[in-house]
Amino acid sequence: MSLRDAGPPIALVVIFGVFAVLSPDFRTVSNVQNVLDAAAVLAVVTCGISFVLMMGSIDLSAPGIMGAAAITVALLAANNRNDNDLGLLAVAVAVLLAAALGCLSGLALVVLKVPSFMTTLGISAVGLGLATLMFAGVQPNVSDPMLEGWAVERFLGLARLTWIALACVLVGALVQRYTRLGRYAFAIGGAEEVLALSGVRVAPYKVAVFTMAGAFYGLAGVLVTSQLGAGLVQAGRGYDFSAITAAVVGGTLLTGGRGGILHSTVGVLLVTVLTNGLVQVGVSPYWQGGVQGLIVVAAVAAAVIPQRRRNQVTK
């Protein structure tokens, strides 16, 4: 492991140690459990966005896709709006809808040649529109025991949705390391032209990555619904930039070809620990956004400077 790869884990340990010294409440077992539970949804979103970033693309569709998935699962599971009670099937339908929206982002990118920034922003608006239509002015409150249990019931001290998030991280890491999709996502971000010249059809893999990212966002929307006990159009508000922040802090480059799921997961923990620690030591929540912004700038600078030196021509 290079020093650059070891930087985020070392920073996580240092920040945790500093807050543990400053606040006795921070180092309690219950607070560590709270940190892990708080990181669950962000970790799932970051799993999806990490694959997109590895290709050198950007994805801003998470808020809209999460909103559409949240309203869908709330209306199909047991709720106060209708007589539906599909249980786990409701979760599957919500994730499939989210995957379809992600697929649209990928198709717009490869077929229409529209930059990913604009396509995903448009798909986010489509998802929010669908969610608003389904919402119909009446909030669907969930009464499904399974969904309620994900946020309330605990196993080995952690909420069930936290274990779901850990499973997503594990699946994402396995896909990245052992499947062609994961390897090609890296290759597309590193040198897409070389990959295409070697005879690989790049377009299907781009669509597949955006589809998989959409599925992760949909599951994250379901988890938010479980936490809140209701379906909200704004269930995914702010998660796109928070996930990008976590991925970049963890070492996944915006330019692609470096980082990955485990790197981004460390970034999720780092951001969550920092947020929790600032609250524990009494720092105003209004400062937290500014602190996270400074961390992103520092992380990007730390990643770009070595590349800039390597690309210099020595004569």
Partner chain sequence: AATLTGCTEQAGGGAAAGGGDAACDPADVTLVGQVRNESNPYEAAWLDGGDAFAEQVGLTQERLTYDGDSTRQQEQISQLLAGDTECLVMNILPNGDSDTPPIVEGAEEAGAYLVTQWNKPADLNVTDYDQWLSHITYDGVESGKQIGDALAEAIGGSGGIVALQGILDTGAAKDRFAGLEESLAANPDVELLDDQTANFSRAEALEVTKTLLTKHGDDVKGIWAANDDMALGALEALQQAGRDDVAVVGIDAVPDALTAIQDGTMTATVSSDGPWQGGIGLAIGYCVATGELAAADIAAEDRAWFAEQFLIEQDNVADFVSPEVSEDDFACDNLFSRSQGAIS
Given for the second form:
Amino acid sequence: MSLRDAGPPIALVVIFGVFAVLSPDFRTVSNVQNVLDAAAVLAVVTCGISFVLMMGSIDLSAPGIMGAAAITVALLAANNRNDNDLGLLAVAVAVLLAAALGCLSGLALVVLKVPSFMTTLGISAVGLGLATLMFAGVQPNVSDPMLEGWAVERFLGLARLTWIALACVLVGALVQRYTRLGRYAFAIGGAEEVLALSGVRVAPYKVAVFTMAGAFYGLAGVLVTSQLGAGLVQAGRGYDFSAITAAVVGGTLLTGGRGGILHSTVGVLLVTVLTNGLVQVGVSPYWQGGVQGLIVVAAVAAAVIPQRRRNQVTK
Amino acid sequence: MTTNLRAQPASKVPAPVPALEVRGLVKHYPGVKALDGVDLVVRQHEVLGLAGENGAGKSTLLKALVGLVRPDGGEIWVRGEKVRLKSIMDAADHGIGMVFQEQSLVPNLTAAENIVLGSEGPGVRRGVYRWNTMRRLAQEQLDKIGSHIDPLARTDTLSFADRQMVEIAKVLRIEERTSHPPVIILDEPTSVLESKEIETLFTQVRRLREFASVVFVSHRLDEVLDVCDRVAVLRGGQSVGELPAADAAPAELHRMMIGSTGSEDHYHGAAAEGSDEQSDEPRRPRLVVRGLTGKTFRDVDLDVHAGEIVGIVGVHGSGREDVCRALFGAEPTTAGEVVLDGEKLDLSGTRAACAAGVGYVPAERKTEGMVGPMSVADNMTLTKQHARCTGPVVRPRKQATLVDRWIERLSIRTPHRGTAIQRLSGGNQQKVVLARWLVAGDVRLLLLDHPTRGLDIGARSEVYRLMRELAAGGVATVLLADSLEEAIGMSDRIVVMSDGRATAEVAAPAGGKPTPLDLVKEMV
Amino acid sequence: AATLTGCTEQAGGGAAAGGGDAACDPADVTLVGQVRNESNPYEAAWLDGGDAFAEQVGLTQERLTYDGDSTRQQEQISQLLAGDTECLVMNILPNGDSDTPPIVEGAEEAGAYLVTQWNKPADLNVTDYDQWLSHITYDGVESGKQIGDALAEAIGGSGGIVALQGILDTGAAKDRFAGLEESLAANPDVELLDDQTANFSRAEALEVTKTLLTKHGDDVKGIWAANDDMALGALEALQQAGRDDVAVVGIDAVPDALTAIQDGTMTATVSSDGPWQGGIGLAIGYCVATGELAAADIAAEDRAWFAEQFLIEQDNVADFVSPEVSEDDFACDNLFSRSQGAIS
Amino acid sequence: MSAPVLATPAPDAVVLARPTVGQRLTSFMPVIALVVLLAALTIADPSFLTLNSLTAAVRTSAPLVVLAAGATLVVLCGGIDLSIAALCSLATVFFALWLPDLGGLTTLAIIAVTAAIGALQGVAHVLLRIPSFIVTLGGMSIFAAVALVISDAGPIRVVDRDATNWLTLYVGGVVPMAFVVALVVVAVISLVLRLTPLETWVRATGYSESAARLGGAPVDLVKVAAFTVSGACAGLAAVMLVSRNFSGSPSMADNLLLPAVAAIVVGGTAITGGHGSLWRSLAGALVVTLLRVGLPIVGVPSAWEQILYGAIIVAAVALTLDRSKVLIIK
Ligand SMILES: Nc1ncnc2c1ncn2[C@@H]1O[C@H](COP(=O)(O)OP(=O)(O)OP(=O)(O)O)[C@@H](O)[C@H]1O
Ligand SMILES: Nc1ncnc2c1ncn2[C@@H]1O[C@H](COP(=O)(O)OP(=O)(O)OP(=O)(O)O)[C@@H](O)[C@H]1O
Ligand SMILES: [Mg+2]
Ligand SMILES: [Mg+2]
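Form predicted in complex with the partner chain structure, per the form predicted alone context:
Every chain and every other molecule in the complex is listed next, the one we just looked at coming first.
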């Protein structure tokens, strides 16, 4: 890892250290576990969004796709609304639906040539609409033991879904480093026009990246459902911006071509530590959002200082 | 010696099928006929030079040959077979590959990935990268051209010249793709290379001839004649003829390119004109640099008088580009003082430099020199408000008149001043960038980083004449030349830099020019 | 052509009717119910209640949702009021207190009949308006106090509790928290360890509760949540933390909370009867529009009133599991039967 | 001391390149999209197309138009301003708090203060080299927190309506004053851009920041100015919202962020910077407003409304984006 990537991890360590000094409650093992558990869903969403950001595109579809996946899995696994009991298959269907929605935004991007900002915003609305249709006024509660177990059962002190998230990060990192899809996503962010000059058709890779991102959001929606024990239309509310924030804080550039899954995961931890730490040290709920915003800006500022150049382009 | 291309085959015995043949190729762009019925034959195992002024249509023709430009008319034949090239991959399958005029590598990938990009072969199996294989494949290509760069280095950490080598290594992959002898197209590959690297490249080109055909474009006519077997000339989108390279002189080629007689010894001639009056009395230096220190250079002292052109020469990594940028406020400095006309120059930013009358032409035109989608007029008047405004208000008339005059003055080939600059040929783009500093007529110090990169010989003479005129008008110029010859020809004095320090100074008055060898001695 | 002929207060050709006395034909009445969204059970049930009433009088309800977006609510209302307002009846859930005044002014100007619920600035008087027939709400202070007391009782009168507040700038969140404070004053041995906001959201409540549980550990004996969604999120957090010794209370009586109370995992909630709310607002407007009830005849204390609410605990939860809305509740002479008195 | 450069320029010889029909059509696309949408809504519900209804729609759109206009400048520079909505909310609170003391001057004070806040963000972006996305995201949460605290977490009634009454009037009896003000804002900013070198600088910054900087354009100043204008527009939009809601509230405008950015994109402005205009954003804001209010009013059920909204907004951009200007779509 080069020097310019060192900023976010250092910021993470510093912030962690400051909270640990300020609050004895913060530095307990159980709280660290809690932070990791709390980071799980965001980490999965961020895995997906990182690939999109790496390409230089943006993705706001997480809330809609997560909502649709959450309701789908809740209605297909054992629940109080119908007699379905598909278990793992329900998860698979939800993730597939999510991937299909992601694919749709990718297709709209490459076929209609509409910027991803808009296609994903549109798909998010479509996802929420689908979710609302399926929701039909009655909360589906999940009674599937496997899904419930994910949130409750622990392995080495961490909830199962934290391990699932960890696996996602690992898979994401491997895909980024060792597959053509991952490296091309990275390359598209670096110089899309050059790929075309080298005879690479970028459109399929773009669609594939959005599809993969959709699948990650779908899984995240499933995880939220398992945590809450119920399928919520709002399962993904706010995850679009928090995931982008986490990725950017971790050093993934919005203009593409820099950073990656591991960077973003550092960002996820940073954001989660902040949220948790501010509660632990007892910052007033009125101020928490503001303080968090300030620290995020400060952290990014500190992280970019070593790479500041004259004539540097910051968008 | 001019012959009609299609009418007369070069030899009496029935020639083998040409590797590539173009018949009556036509391509229109809004307002331009980029190609107007071009004919071209590339024989097997030959190096064909392609010459022509900026905007003559060379790049367009070559892009049509690799399927990037879809022609509006005409035919392309590959080894006696008529083809319709739909994409670059299509062309590669026919054994045609190209190194582009503007660099085209993905900056955030490794050199190895760039080299195999799009045809990874065994480097990728079922979508999964095999880094070791990939590195081996890349290494093989790099070995072919004798380059020693690390295949796993990120491309954006490489120097411009190394990146050019990567491009060449990349195009050579075409050998692996096709069983036929390939056709390899090099569009101005040497414009950014140092002489040593050019030698390496030429060795490669000659080696390629053993098993391939090469199309070679360069504005350095001596180079073209040196490496090529035959030279075809384009003018205004039409083929105007061809020459065997062996017994042709640059002047003859130049005459064919422009359709009339041109001056031969362009820099020396120009230098002689302007330099008479300046050797007389020693004047106070216009620019005084003392102890300038930055990240890549230390303790640089430099004096430039009004009306003087000072060349800085040095190998890659000598820090000369950064000194230039620092003087323009685009690179931070940690120590040192710069005085322009007796006043301390504010190095805090480019605006301050502009306001003080400093102008800068960056080497990387595409990303730093011009704003691609904006019009020629807007690019030309980007900096100098009073060139187009009365008070704070833009006067479109004033702007238009001024811009049109400069378009005319520098013979910039553009359909209209409102045309997006990215639609111009590379050379014409460069002229617009240069004109930016001249429109207001208030420039005192001009920093030129490879100002003639990619310019044709005519345009280059014009730029030289322009530099001379500016110098005669009192402008102090710092020149980072394209070649040692250019530096010697244009400069009144040459500063040699190596490892971030100014190590020597060589006077180069008209009539007392040093030889390249003198400079090389100082450089090493 | 410079058409700046002058500025007037009114748009268009003065379409706004004076509203009022000319009774509408029942078939001409337009019924509109507007809530935040249909993706939560309470508000979906509200709209269903409105549909039920509409069916009862042989009409259909126009269902509007604004996704919790104040500006969008205003935009929809002004668009609605720009249409035909002669016999328009609106039963509106304003997004926040500040959203009520413009809705009221708009309805007044356009002559549409308006009933609002839940949110209203305290100093805005219904009696100052003709078209704003009634404002109905539940006494948030009372509900906050009721569940606070129930919680205190469930933890045996002493111990630490944490509070999950709603969206901080809503009246409901503030009133309910004020009720909790009253309850705390009455139960001096109950200690409020921490209060955080979870924005009425189940997911946020889950995270916040987890953090609070690690922060305060076994000191937490009870969780007071300003609505049932957050209470349900807290329950999940407790389950995941393996804690079954913590009492949880909420407000709203959503179906899941009732189930939880039946199961004994949750202690108490307070009823807010969505289907009734969806119907009653339309019913009041309908009765006035058709002339069966004169606006002037509505008593001042029925212009802004607290509706009846019940504390639901395990012993009485069975009565609330399937809320019954009877047609009688919406009869024009029985509209205000659930009133617990005027809003002070 | 300036050098006498090339005293004899050649006389004019200008070829005129007129825009082709296709090019003209693409620049009118936002308006076409607007008309098509209006027609579709009218077909769905013929009573939608009344003077009253249109008046209400444009009145409704005014704050969105103003917000989008300001943010368009930032987008043209290649950045993004996520703080506009939160700043607007904060400004409504300021307005309500200051009105009793400042009276008629409040509007000006609000615009000045929000402009200053915008400038501050611009300076932070430029000096610290933090992406505008992050600076304004931070700004968003900070403004929200400040608004929450100073308003005591609740709406503040505005009793004295004289200060905002002018915005609720109608010009010529039909055109809402708020919309006229929004039009004036768009027109004035557009004109200033057009008549000064600012437009070139803004576009150059958006298309290629490093080329603009090395070309001597005042990139940093231009960016700070864009954020300043964006802030000022947020203040003006706040005044409009207060005039409509008779109160200030700490989250009043928060939900306008995505619609405002959507308006910019729907207008065909490139989110990557450089290409676009305020007029496009005006049309975009009207399209977005029609979608927000029109779909439910013509009776589309809530769930389908969202699905339709998603589909139409994508289709609208597909129509309005001038792909000859934006070569790579990210
Ligand atoms: N994409 C385009 N759109 C419009 N016009 C173009 C485009 N590409 C090239 N042209 C025009 O076609 C003509 C030929 O350009 P081309 O790039 O082929 O010239 P060239 O011979 O390669 O010049 P140089 O030596 O400067 O590279 C020029 O007038 C140029 O302006
Ligand atoms: N198996 C391997 N063998 C050799 N090199 C490898 C292997 N896997 C990865 N690499 C190197 O690691 C890099 C993978 O990209 P990655 O983005 O992780 O780079 P990085 O060093 O983190 O750069 P930056 O963080 O600056 O973007 C490649 O550049 C490649 O050189
Ligand atoms: Mg990396
Ligand atoms: Mg060329």
